[in-house]
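For reference, the chain that follows is the form predicted alone, supplied as structure tokens.
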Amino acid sequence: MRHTTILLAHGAGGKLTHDLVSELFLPTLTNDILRTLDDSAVIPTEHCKLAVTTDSYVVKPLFFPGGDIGRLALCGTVNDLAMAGAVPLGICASFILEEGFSTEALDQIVTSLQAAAHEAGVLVVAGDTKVVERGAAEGLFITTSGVGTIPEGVDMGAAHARAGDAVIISGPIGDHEVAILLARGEFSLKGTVRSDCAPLNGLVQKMLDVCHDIHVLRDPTRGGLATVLWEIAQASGVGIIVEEERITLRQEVRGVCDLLGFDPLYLANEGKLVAVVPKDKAEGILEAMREESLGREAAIIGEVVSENPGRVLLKTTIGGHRLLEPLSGEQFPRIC
């Protein structure tokens, strides 16, 4: 390791994340099954293959427009699991609790995370709670696991891209991370710009429905659709060109992008997800996504190429080509 120490940035999801992954974690636990480093792991049985995730979650401020940290660490392990192709069985939950929190507040984010479990159509089966001394948890943390059978003949992943497949975003990009900079009121900044927090398993299974051959999913959280990109790309050994022109934004994001000097592509998303299709079945998936309320602003917006194996290329909007690489850190902290 660079670094002696940890730093915030290394639970950025940028390159410091990637390099205290691969180069402490992996190491020592590696096997064929956590290599592949994606959003959920599958589990091979006799009957049927199992995802298998988990997630943590330290937002702040615990409420924002759009959502909670309860709905947001639900929605994030169901999508964690959709990611995969996979139908949620079931969610574990562990609170942890700082000493002096609100029961009220609590009561809020634990009914907030039921009505998200019922808009996904999945259980809570279990959880834990603890409760550490004041100041060791700014209120709240709370840990979600899942588990979800993935269906026959689905097989996604990272390394599944193709050369000639289409890039799909299911829409505009962005909105969590700026909802969540603009709640704190760090920047005398004030908007209306409301988290995607949502859960995606009912758009992805309008996906399958058109196309089993779905080659990647993904869901641009921490790092944004330009770190998703690189990875699927690292991935897959394979180049990515996408198209700054397709890619949309919410008038107020831009504008808080273009006030801070933040790049949107880097901004993180709770509702939103990248998919890696045959290029023949693209219109088709689109089509379906497109039906769904959380999929009405997808498009394309590139496509795999032979070409810069690795790399991620976007094409500006005024012609020329921009190398897209996972930042050290991030632009704003905790975001999810």
Contents of the next structure:
Number of protein chains: 2
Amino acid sequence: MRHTTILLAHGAGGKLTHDLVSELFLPTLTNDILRTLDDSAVIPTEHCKLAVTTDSYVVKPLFFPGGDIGRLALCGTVNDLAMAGAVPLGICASFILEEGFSTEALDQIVTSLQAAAHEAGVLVVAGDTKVVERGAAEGLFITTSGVGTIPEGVDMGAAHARAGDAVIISGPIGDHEVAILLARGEFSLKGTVRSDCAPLNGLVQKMLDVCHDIHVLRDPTRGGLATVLWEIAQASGVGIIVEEERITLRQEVRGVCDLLGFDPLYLANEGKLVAVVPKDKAEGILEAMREESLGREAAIIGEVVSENPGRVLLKTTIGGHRLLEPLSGEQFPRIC
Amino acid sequence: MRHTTILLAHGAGGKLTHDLVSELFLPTLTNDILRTLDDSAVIPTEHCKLAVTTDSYVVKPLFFPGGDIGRLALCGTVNDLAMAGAVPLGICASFILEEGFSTEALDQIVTSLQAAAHEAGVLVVAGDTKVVERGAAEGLFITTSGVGTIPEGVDMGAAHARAGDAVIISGPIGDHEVAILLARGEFSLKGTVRSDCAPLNGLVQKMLDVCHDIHVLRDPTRGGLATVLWEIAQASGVGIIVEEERITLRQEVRGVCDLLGFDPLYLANEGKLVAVVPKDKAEGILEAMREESLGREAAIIGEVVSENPGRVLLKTTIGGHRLLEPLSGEQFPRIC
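Having seen the form predicted alone, could you give me the form predicted together with a further copy of the same chain?
Okay, now the whole complex, with that chain kicking things off.
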């Protein structure tokens, strides 16, 4: 490890997170299942393929426009299962609480988590609660994990993109991270941007109904769209070209980005997905997505090519080209 | 909820943890699977029964004689799966790190977690890392979750104890909690007690080889042996009578308990199990347990009766009787 202590950037989902995983975790824990580093791990069993996944949530503030840590924790794990094409079987939720935390706030958060579970059609089947002394944690942290079954014929993974595939995004980007930043009030900006935090398993089901042969699904959370595309290009050994003008932003998100100098391509989303699909199936899948409220603004934003393996090229609106690197540095901590 | 804020005792595994779960979590998240409150949730699928479980680890200090938070987090989740009789399919590990935490210490912890996984014969298949600012967490917290398959014919649960059953414990109690307390140095006591932290899935497999019809398995972690027995008596609607003289303690653990006034029946263990089994199978199971290093000192400590449903009676060494209530109050925070 290049660093002797953990930096905030190690948790930001970009280059340093990647280094921490590949230099510290993977060499020790290494096995073929973990090594794929997909949103869910895929475990083959005698009768079926299981998807399992886990994520900790440390978002700050705990409540924000469009959601709260409970909704976020439930949706995040449901979405990681959905990104493997899995049908969720059950969700676990583990709470680390700070002594002195309000039981009323906890109740609101658990109620919101359950409402999101209902929305996603999943059950919270197991849980745990630990309490630490005042000052040893901040409010509460939630870790969710989930297990699901992957239907026969479904086989997705970041390494499965092929030259000629189309790249789809399910809607405008950046809402979640901008909503969190505005909710923190750090920039003396007020706004009405709401987090896009939502369970995507229903949308994925509609896509699979059209075509089981989806190559890659990823939700562009920490690190944003650019980092996810870079990870796919790296894992598949392909190039990806996306067109800036096809990637949409809500007007207010664009305004915040312009004002504060954020690059929306690196902002976290919690209710969007990137799909890499065979070109001849792209229109059919897109049509099915647009019939769903969570995919209403879905668009084809680019294509997979054999040139420039491992690289992502953005065709800018002014006609130039820009190489998209993974997120480097910390951007903002605790957005999920 | 009787309390408007979270107390340390809400995380101690006793009466207040029980209240928090039954008054706040269960009414909102309620479903038939969660409601059993066993160490693992059991999910029936088309082809098999899956066990899933999750636990957060906030132990302090991170390193202690006999283990560290990595080993503890791995063993704890493997053990919860084992308590459902499940064969682990995969473990997930999610890390919440404090900015500034030593990467060398992290590496040691991950290495220890992996060594325990190897010992248990399980794979860590998925993970996550989040980083929070200095002061927003203490060092690191780990949440592990696991999924396993329950073999056909195995059907355990806290509610399955029947009058006439024998109650077995796999060895002497109290090692883990005493090791943690000594490691904290709070009592100006030094000692050589080591945590019993170990994966029990191998031992459980040997027990199941003798007899699939084990009624209840529980690992007496937070809340200790007394609380686990109380939970079984409550869930099964039976009485339980245990004999104090059959419950063993290491001499040094007994010394610490005598000196500091701890009741060993309420001390946490991390490598022990309680089994409730049909009386006519008890000797055979005991014999198989004693052939394993983790069950060498296993003993039958009592029986299940139809009288006094929901109550646990301890026959004391001096010939009296004592009613064992669940742990009340906080005992010690952050022992796991």
